[in-house]
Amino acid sequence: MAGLHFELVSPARLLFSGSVASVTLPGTEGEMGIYPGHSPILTTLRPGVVTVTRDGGAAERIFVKGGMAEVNPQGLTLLAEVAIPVAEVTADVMAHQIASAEEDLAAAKPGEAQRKAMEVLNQLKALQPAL
């Protein structure tokens, strides 16, 4: 069976482009696994870990701080502002991300924006021990 064409793009550059066996995403409404031939879908992501399974079965784990994913017949495109391989995520990196999320929260206006910033912060904090 043909592999899944997967592209991981950050604002600064194209981080990954190639054929993989499957990808597991932290969607806003729950984890989802994308296999070749998935129906077209658009979803936003919450902070979490993307697991990319290569054709040979080797898995790579990448930390993303939100973003969005698009599946169309051409493949899966993942747009993320921050994407770091889990192996490179140290306590410092996480502390930095949490600090910047806290800043966002402080700057956010009450209401919807504040709720969202709070959510991001909580999700990051929940991730911290896991990584």
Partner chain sequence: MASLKDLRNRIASVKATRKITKAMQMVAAAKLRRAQEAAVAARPYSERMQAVIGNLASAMSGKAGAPTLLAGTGFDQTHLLIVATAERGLCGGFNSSIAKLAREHADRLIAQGKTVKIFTVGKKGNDALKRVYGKYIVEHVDFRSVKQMSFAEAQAVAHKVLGMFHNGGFDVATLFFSEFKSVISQKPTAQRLIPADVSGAKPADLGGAVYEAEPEEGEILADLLPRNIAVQIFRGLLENAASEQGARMSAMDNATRNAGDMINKLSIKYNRQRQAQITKELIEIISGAEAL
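Rather than the form predicted together with its partner chain that you just supplied, could I have the structure of the form predicted alone?
The following holds one chain only.
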């Protein structure tokens, strides 16, 4: 079976581009597994870990702080707000991400924007011990 072409891009850099066996990503509605031949889909991402499984079985984990993912006939493209290989996520990096989310919450207007900002902050705090 042919592999899945996958690209992971953040505003800072291209983190991954190549053929993979599968990608598991943190969709806003839950974890999603994307494999070759997956139906087209467009989804938003919540803070979490993207697991990239290469054709040989080796896995690579990348922390993302939201974004979008699109599956189309050419493959999977993930556009992340922030993307950092899990090996590079230190306590200082997570503290910075949480502080940024707290600032976003403080600046959010009451209502839906405030609810979303609180959700992102809670997701980051829940992820902190796992990373």
